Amino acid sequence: MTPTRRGLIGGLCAAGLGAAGLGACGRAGEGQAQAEPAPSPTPPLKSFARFPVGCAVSLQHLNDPSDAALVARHFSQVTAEWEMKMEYILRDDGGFRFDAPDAIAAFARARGLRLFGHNLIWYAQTSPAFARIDGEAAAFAAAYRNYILAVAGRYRGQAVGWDVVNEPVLDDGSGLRDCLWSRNLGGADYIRRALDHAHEADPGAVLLINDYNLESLPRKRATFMRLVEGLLKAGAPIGGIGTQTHLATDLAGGAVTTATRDLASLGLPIHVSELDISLNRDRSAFASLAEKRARQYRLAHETAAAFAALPNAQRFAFTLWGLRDTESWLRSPKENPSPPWDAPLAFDDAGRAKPMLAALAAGFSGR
């Protein structure tokens, strides 16, 4: 049974991780004249884990000294949220832009953090440079290989791994997405080629396929697993599975645990690659904000505990998709137009640790 929120927070107070700022656990009793003691510093989240704990970052936020310090304190791995994607790197004329990804890589290197690459090929992002050769088989295949070699090869020896192909499965689980890559290179063949080219560029990097809603849509999860099984049987250099883990607080208890066990049955390392837990996307009737926050706590604990229970060799990393709530993609007008508000991450707008952080720490620790 999942421990209660009160019990988990109480058990973490001795370590300095409570709910009110996750550090103000010891308060003076009523009627005492002395002032409250100053809150204890929040222990680093990574100190509770026996595996890499990551955070998605952007150069804009890393240029803020307070954000940079918070990332370096709590995390041992960083993922570029946007600036290592094709939309940023590949110019319309076919040239490359590496200023921001290089700066993020330098940040990781200077602070002793692992760098994870996200992503090489995604159905939702293409480029005019590829659109111009749509239908030209030989030219398209050569450009595809050259792009992957250029990007993955640039960070050879530094990036510990890559999301080589992002979100290849249809939401209803009926098959693979139709996209520019599949139309020119073949449905599963564009995935196999991407893995082969990435391995050619960096034989030491762990190569993953990444997708979302694997916890909430069992049919999609089954199709994703069949894809991975087929690639393994064909000898593709796939080294792990990325499960994005964008959750909403109305997800049923146990769903994350079931999905984690299913995915782990393939024997590959697992990356919880983009964790956030939305309050605004909870569609349950009459749920109060307080109840949604309690559900967020329980889901964070379950996700962390399910990952921590995996064999050591299958715990690739556990990554939060952003640092402060204000920086989350779920705050964008496109995702959340009225109003543009959500609180899906472990730190609030001011960078203060939230109860979600305590839930993750407890799950990592087996409490």
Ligand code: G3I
Second form
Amino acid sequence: MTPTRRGLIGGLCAAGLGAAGLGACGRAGEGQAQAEPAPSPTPPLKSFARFPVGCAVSLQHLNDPSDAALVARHFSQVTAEWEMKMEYILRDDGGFRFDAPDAIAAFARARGLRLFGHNLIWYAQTSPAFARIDGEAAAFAAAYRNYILAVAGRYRGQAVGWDVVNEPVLDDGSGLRDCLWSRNLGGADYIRRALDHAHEADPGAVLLINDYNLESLPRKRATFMRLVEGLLKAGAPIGGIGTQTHLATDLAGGAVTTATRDLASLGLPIHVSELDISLNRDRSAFASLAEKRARQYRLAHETAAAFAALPNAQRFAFTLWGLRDTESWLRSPKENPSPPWDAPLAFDDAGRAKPMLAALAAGFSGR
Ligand code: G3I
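Here we have the form predicted alone; I need the corresponding form predicted together with the ligand.
Every chain and every other molecule in the complex is listed next, the one we just looked at coming first.
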């Protein structure tokens, strides 16, 4: 059943989730008695979207029944936040461990959720198993292929797609990062090889390249787009673009819309792959908490609306980088050692829906 927009947005409002930010909810006229709405269960976020809506998860959080229920209710896709990465799977002796990723895949399968693989190759994560053969060209290339075949092959037919290479572009946009992979396999060649090996492992999976700050650093976005264009021209099996979309509330309005349209001009499916909207990373002077929350609402709405406005064939998925604020990487001791505690996600520490959820719902549904 296609939910009515008004009913669902109204439902979010009744649940007290509308915000002054965009007047997404009807307001009682002046002087009218406004009966307190009975708290209604928050309508599922995915019911507002005609595309997959995802959430980053970890096994630790999925083992919490309330988290598991919220994920299954609101989302239609899950991404393993860290347990499908090399840091978890590849042991120092070169062996593999798949217990946690298998459990996450089983969770998705049991609830009819799409599973998205993140990530196969990342400059930030290597392993002693690779470091030991650094510089040994043939052995390194064989181990690289073996790792990708083993991981992407294990979830063949389960994972709808993969971030095959994560964050290949330098932040200043001056080129590609130098890393263990590029030093042993060639600057852009390690990316092409990873795509080819992933395609060999799972020909049905959509293969993406994923990066961050593409909305706030136009030069980085341009270099990223040149990389993708080059891969396309060379016939690489690249099937989509991941734009992580880790935002801060001081980002200028319109920047996300511009970036979304720019990236979509390549014609590939787009994955908003890691949305969170940090209040603490807002560097503007004197912005009150109330103003930062209003900005968060507006940015969530803009990001959702820009994605929803893409042609259907280019709406791969829209993923939040976590469920509850307290579970966000932005609340880790390294990122947030002391109060004020960041609140970058759509559900608060107690798992209650925040106005950001209403903003996303409104953006998805064209309101
Ligand atoms: O849970 C274990 C704990 O049991 C163990 O004692 C501890 C010591 O190693 O590790 C804990 O796991 C940590 C995990 O987060 C859960 O908190 C890992 O060490 C830690 O590496 C992992 O960090 C993740 C990080 O990527 C590195 O993989 C973050 O959760 C995750 O949010 C972050 O996500 C990245 C994307 O992959 C790429 N884009 C940027 C984004 C944010 O950095």
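Just so it is clear, the structure is predicted and the values come from calculations on it, not from any experiment. Heads up, when I say rigid core I mean the largest set of C-alphas that superpose within 1.5 Å between the two forms. Residue numbers count along the first chain shown, from 1.
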Shift of Pro340 between the two forms at or above 2 Å (CA, core fit): yes
